[in-house]
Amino acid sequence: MSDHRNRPAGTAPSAETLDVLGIGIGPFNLSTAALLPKDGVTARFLDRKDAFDWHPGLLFRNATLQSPFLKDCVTLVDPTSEYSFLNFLSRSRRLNRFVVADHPNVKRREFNEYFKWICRSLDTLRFGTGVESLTFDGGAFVAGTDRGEYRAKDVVLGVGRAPFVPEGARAHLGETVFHGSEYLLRDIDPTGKRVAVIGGGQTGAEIFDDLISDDARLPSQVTWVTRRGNFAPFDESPFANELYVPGYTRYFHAQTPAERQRLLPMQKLSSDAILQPLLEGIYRRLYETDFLHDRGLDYRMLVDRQFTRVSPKADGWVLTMEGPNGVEAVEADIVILATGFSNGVPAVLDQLADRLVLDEDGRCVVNEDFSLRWDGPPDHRIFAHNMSLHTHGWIDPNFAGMAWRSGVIVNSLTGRYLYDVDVDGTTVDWGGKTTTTLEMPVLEPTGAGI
């Protein structure tokens, strides 16, 4: 085990050689890098940052997960794991106060606060340390990076996804025209202007909340745009978690491309909308705007409104959307794009892009155990977390699947079934038993000649 802790600084040896590279050091990968057994498995994992913080422009005071603590980074595969966030509760001595408080969900900033302390508990993670390039020489991947090169016989991506900036807002992004990622990181000054807020999922009502609700700070006026039929709050129904569980992933996995095309948007809301305590939040607040008190507050909330694009003007910007009476214009002096994030290859894997097998739609194959089909040899592989929404499903985003997906790669990658990965079936029947010619029963005649 290596000498030095995780730290920002130091230097790599030259071509420094392990069984597992990490690339990347969010959440997801930082739940593998807890997984994997301390002995018998060399591993480091990097990130460019130098320092863990989760999505610092979006920690909100008071926003919250969207799924239990339990689904922390090890819990539901290895439930006495010293890296759960009951233990980090209990040696952070807030155990009981935690257990009183009754939070219906856990702050970010608690979560972030717990994804800090794992850092600090791990020798296998390097900060500050940029992969530059990642080849494969016939025996090893190579990573070259800023402080050294590594080489390893499996690689595990974390890298998590660039933020989708709309094609109509590519060329206007500035000081006045950003991702809503970066909503707080940013010294902006609303008071008095009017912000425009693209997207309608939980993001974008994060960012609509802080705007509305701050006096001291209020803008004129908020427009608060979304392309679906309403904002729409989050599916957190006992059956609806059950597309969450390793039964139906391994199920979801098992159909059709165009199966599981059907499948992603009837389930979307499951993972992507809005939580009901914040929908209820913002209303309550501009009830009171509307009737109770008059803050000089004027807002706009749009649904069925596809963005197209932003075009500058002397007095700040113009928003074109298609909406359902046709082409609509909204003005702004600040626009703020709450549009998600992309789902293509990483820019690490652009040396070995004409290597990955890709489907017909330009995406990646992912195998069931979260490795990317490759041509090359079948020993190494390229594990990849948050790559395989297409295949997996909408536990591959969403954290609830955190610690299962870090079990069964970290089984793969040691050829071990260290982790019980198989344990839960489901209340439902989502497939069924298809009947064929064969099983179908023969029909009396009946006679009646029809």
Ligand SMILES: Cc1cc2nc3c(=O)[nH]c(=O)nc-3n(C[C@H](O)[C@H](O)[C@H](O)COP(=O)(O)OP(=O)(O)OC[C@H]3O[C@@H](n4cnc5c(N)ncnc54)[C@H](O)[C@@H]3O)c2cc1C
The other form holds:
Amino acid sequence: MSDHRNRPAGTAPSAETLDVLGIGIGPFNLSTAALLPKDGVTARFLDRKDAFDWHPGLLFRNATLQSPFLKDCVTLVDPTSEYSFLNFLSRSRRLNRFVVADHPNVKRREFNEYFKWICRSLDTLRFGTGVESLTFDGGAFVAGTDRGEYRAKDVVLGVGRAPFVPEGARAHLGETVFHGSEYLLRDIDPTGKRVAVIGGGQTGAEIFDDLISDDARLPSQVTWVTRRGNFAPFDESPFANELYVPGYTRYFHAQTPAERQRLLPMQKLSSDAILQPLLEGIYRRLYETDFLHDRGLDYRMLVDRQFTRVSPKADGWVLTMEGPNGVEAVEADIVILATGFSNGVPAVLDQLADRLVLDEDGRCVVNEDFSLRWDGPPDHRIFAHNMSLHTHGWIDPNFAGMAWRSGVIVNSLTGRYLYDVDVDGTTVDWGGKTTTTLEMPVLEPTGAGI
Ligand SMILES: Cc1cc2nc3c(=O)[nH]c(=O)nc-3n(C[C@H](O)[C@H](O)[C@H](O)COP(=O)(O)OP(=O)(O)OC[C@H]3O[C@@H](n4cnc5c(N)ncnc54)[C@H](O)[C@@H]3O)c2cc1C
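Switching from the form predicted on its own: structure of the form predicted in complex with the named molecule?
Now the complete complex, all chains and molecules, led by this one.
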């Protein structure tokens, strides 16, 4: 590893070859940046945004985390790290008040503040620097940015997932048909309009809740459509949560692709569903508009309906869907696609695409240490966050795996056992071994800290 040299944020890259280049600074790569040793590793993390902001289009005032705050950037792999959420609270002089407040779920706005606080402490981050190309020149990865080139021995991708827009809506994206991730950025006025929300997960629920909650800007009609059998709550029970401990992840990774594919839909509600308090809030609000309201609210909640397409009409849009009664149509002025995020290979890998090993469904084959299999030299690796649902299970897109996965990646990057990642088996017997040794290995000091 080369010497660590700091450069003020925003300055151009030099010709040096970094040890590590992180692409994207969302929560996941922020976690890796926080856990990388400060000395002996040269690293830069780049993000095209001008500053950190966590899903700003969905940062509702009252939206809460779907996970406990201990699943922060560092705690589950290094509870002594200075970058923990608890240390953020302490340094912000609110730890005692936080304990008294005893929030059942922490607000996303507060976690966004926590992430920004970490950003202020790390000198390895560069915002306003989008990576437009990524190639390998035989000796190093070369990232082309609007601020010059960065060369690095290894790369860690943390570019998140692109919004998924169903084919039947793609041709009509625009002012009044858009993906849910842009909801708050659009600043739409739903007052007196017919609004349709497609998608029965947490995002669809948050948007539907927002649309029905403010008496001063109620739509004339609001329709919420899902292909699921019902508006289902998260399964947060202990045995479902065991799917998110490292021992289970190792077990999952060891299964055949077909077996993993069989397991994922069975486990979906432990990750991709609606928080129970939000469902209760929506139900109570609908009770209020049905029985205790001056005007009432014209709403429809359609389950078991598969959206097929949106088509233009003289005064808005027609949504077509298939359900138990055959083909149905709903008219709307505004269509919001809460249709999730794509699991595809991210655009930043376009130039390396023919060097990646893909499975028969066109997904990257991911090693246990979250490096992508490719045909380049084995000592040059591309690690990836949020790209291994199919190989590591539901822990992948969730905060539950964030710190642990970063620990695995940092150990692999440095070739040292800096973080104890061989932890936590499960109580459930899944059909294979998920135990771990209880003996604590000797760890090397990381030097990661404020
Ligand atoms: C609204 C919402 C709430 C969520 N809440 C929770 C929760 O409470 N608990 C939980 O466990 N999970 C939650 N998730 C799931 C998941 O944890 C988040 O999506 C999380 O933000 C994923 O982090 P990430 O770092 O992979 O990606 P992102 O947060 O999407 O960040 C990716 C970053 O990469 C940058 N980028 C992309 N391409 C480039 C490029 N070419 N060059 C430079 N920069 C680039 C982007 O600008 C962005 O800043 C939530 C998801 C959503 C959508």
